[in-house]
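What follows is a single chain, given as structure tokens, in the form predicted alone.
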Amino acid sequence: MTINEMKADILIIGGGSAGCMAAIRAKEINPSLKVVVFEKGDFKRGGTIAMGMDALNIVSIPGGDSPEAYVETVGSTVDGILDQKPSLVMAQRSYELMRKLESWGARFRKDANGNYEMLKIHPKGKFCAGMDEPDLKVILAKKAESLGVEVVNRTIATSLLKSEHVVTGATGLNLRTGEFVVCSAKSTIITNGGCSRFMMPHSGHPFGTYDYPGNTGDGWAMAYRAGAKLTGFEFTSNAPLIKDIACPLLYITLTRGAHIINGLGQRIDNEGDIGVHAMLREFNEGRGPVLIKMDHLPEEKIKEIEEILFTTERPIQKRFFEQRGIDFRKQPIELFPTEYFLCGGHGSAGLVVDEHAATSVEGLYAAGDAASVPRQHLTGAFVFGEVAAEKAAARAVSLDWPCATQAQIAAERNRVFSPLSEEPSPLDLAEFEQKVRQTAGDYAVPPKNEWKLKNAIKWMTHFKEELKALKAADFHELAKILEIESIIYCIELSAIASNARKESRWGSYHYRSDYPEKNDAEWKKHIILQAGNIPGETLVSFQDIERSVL
């Protein structure tokens, strides 16, 4: 249990898409900056994409649909709960970002005339650029490492360091060696995703989640304890994906001519256009399952779909479909709703940030799924990774090195290692996590009502007390306890936000049976969460929507 004390101009917590791009951009701006990345997994494959990607979801091509048009269309998809400036900045920088990725070797699909393949997945306009890059994550990691970024792998961040009201770095635990890492930093960027392990998946497999199962809300829990504001936690997301494997397939196939049918054999897509909520409604109203039908497509289209799926998006799908005897030319593909989860990329949950990626706490920035920029997807992770790095770098060059006090280090070290014991744990860690997440599925997800939400809050308070009794036999189990703690925080905060929003919004994502109607007059605003001065207290406030663009 050694202590590794280090310093950084910029500390990045999370080495996924946003973290990689932030590290690269910081070094591009100033190669002399010391940039350190804490990555829970391995930097080369860490994060949600892990491998490659079939599309860059949001790109405003010059001469095509404008950034302002994107702001309008994304605003409609999130029922108006959108600060417009960040989304505008993202769209304005998207084309330059795509060209940068191309210069690093990432391949984007083009037609015979050299024009980018643009797919329609938004209500208005075409903003989705087709990509064919199976090694995107490796490209990013190698680029960052070639610039001299220092990566601390297999390290879960445990707490933010503060000097009065300013964040001055973070602590971490190496989940294999038990090394306690203390990094004092002039600027800190949180990029370690949302909370995928929220409720249990329908499969019952705790790691069989749609999003990266290593995303357990660690960054949110740390930032909340440090006084940062959170928002969008009532936006509990799910999506219809391939049954039993929870992999994407919808827009890859639908944009290439596939049809969507329900369990009655009725076609439910509208000439190549369908929303997630329309499909979820089929399940909720008893007309499921929902299936993707491709037997009418020409062979070249089916081969194109197979090429994307089996090399770029999820290569494991090839074996999955082969073992089930499914041929796209003959059988439809069954979809099923995923578990509910919290995410700033596919949803709205995350740290409150402005168009400069700054949080409400000085010295702390956030990007990617950890930040609340609704429906930002991969483009948002890349763009705001860069934006956060630019602001963090400018701040770092004007400051002296901060120093964490020995009292801070000792207190956090004692907190982190206190469960480590040769005594057996009174509760099995896996069973305890399942119990927590099953309770989230019982009380904290749609359909919601006040009784269920208050019970979710009550149970999470109870689980926090039970957590104190857990014992860890090794450092891996110690990290698991830290993850479970973050999951409990996220479930509790989601229930608090959901109870505060006394209306229904975002289709089935926040449906309250006791307030079944959407109420723009009273609730077209943000629900803001922040830690109170009393231990265990969460302050709830409301913030108007920023509409400066449109």
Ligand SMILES: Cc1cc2nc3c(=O)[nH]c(=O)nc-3n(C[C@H](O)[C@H](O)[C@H](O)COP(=O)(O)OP(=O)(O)OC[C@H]3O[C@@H](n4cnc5c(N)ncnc54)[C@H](O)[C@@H]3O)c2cc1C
Second form
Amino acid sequence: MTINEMKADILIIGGGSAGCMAAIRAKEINPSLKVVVFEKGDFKRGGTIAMGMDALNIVSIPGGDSPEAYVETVGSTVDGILDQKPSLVMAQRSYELMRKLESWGARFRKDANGNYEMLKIHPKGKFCAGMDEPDLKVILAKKAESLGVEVVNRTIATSLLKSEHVVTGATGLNLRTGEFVVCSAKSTIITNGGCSRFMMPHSGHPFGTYDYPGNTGDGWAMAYRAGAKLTGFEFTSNAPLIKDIACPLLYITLTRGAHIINGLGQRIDNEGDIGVHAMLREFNEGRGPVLIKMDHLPEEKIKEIEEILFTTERPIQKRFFEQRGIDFRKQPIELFPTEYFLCGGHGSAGLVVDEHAATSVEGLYAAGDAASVPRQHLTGAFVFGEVAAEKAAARAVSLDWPCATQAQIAAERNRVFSPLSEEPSPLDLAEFEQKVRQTAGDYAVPPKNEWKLKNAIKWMTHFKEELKALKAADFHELAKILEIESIIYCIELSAIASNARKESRWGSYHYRSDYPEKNDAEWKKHIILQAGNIPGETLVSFQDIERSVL
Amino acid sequence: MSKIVDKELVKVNKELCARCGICIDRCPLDCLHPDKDGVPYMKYKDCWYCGVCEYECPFNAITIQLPYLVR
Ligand SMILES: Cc1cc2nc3c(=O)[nH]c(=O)nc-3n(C[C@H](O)[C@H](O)[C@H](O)COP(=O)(O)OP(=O)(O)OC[C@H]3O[C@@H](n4cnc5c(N)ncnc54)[C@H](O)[C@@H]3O)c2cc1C
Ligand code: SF4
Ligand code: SF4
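Form predicted in complex with the named molecule structure, per the form predicted alone context:
Below is the entire complex, every chain and molecule, led by the chain shown above.
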């Protein structure tokens, strides 16, 4: 095993949507900065936008719906558990961001008069800009590389380095070569997404998740161990998507005239308007499935829908529908709730950050799905990727190089490599992960109650012990053991937060059968998690909502 | 309903494949590795059926299948 010791002004952990944007922005501000990215997969195609995106979900167009209106509408989708400033900053910078992406070659959909196609996906206002760019990720990655960003591909970050109370970089493992990378950094940005592999998907295929399965909550586990605060972990969310393949298509079809019907044949959308919770209710109350019906649409609309669905985001859908013999002109599309997952982009779970993307630990910033800016989606990943880079760059110029101690490096190296062995693993890794995630499904997700949640915590403590016996035959498997450990952390922290919130909130996402009512008087606040001083101890605290905008 | 095609998730046409390794480099989840002749095969079944390998192949040599559980 070789060791590669590097230094960076800014280290970015996770080269996905937010990470790419952070890298580009840092170089734009100051081309002389040394910017390093650790990417678990491949910088050009890694992450959620591997095959692009068909919409930028939050854009406040000048003359259209205002940033303040966005703060109001997003607040209503998370029952008021939202610090307002970050959402305001995101909406304020969203139009400039869209124009920037466009200037780099990303295609946004426009009508015959040249106006942006703006769709309504929030309860109020039209904030969603239609996009059509399968190569979005490649555009960003090439831009970053042309500016001199140093990318370390196939490298999973394993732990943050710390000096006193300050984060000073991170360590990583190359999952192909086994190289151990130590990067000392003046500023570190976590942009490695949420935790997709949380429970098992309904299909049974472990990687058949809605969210990108390479995101396994590693950044949360790392930052938690380094003392950072986490929040929103009781927001276990899911979505009604295409059954089995778990791809989204709702808004693309709804905005083009599709109808939504339930298993009793009743139409449940209100002229193209329907919320996720209303759809999930149909399942929870036994009126499922929910179907998207398009047989009444003119051919040109069907073609338009097919064109979008079959080229960008998840183009494999074409083969899926063909194999099932589904033609949108004749058959409806069956939706089904996905498994629950944790994500600061679709939901609320993530590192506590302010409007400057700063976490609660000095030297550490976070952006994208890893950060708790509720329902920020791709816009948030891009905007806060930029914000984090701006702050991280400003911090870096005023500091000397930190240096990781040999003791720190040796301890982490030992931790990471100890499972590597020629002996067979006593437990099969895939089977172990399946059991962990099935246990999450049994006890850590809705309907929740105290007994189940405490049982989830008990099981996760047990899995942490069992994990120590696992053996890896190669570096890919070694990385998998690290991923499973992060997944266990995430499930445990989620159960702790869920147990602390003694009420029900967010539709079915945090339904507790022992506290079935929403209780604003007592619970309109954040639940904050932080590692305690005793090993294994998690401190739970509460924080007021910041309401400086509305 | 789904036709049972093949349990192999990735099919590589050896005649067309130039062993360029692009698909191996681009797969976000490290599923693909070269066999002894340099032809890609699915070493790890961690596939998200994103389609990147198929889309990126310059010679249309690779086709992906949905896993049976998903099909
Ligand atoms: C199917 C789908 C459709 C969506 N559609 C839309 C849409 O239409 N509009 C919209 O606005 N939003 C949409 N979103 C949300 C949006 O795509 C995400 O919020 C956004 O891409 C998140 O960016 P990110 O950088 O946080 O995560 P990602 O882009 O996923 O990047 C995370 C990166 O970190 C890497 N990584 C993970 N762990 C480690 C580690 N330990 N070390 C190093 N690297 C690591 C991963 O490989 C990955 O490349 C959609 C999401 C999904 C899943
Ligand atoms: S479809 Fe995606 S995840 Fe599967 S092998 Fe191809 S590139 Fe890899
Ligand atoms: S990209 Fe195509 S030609 Fe190149 S190795 Fe892969 S399958 Fe073969």
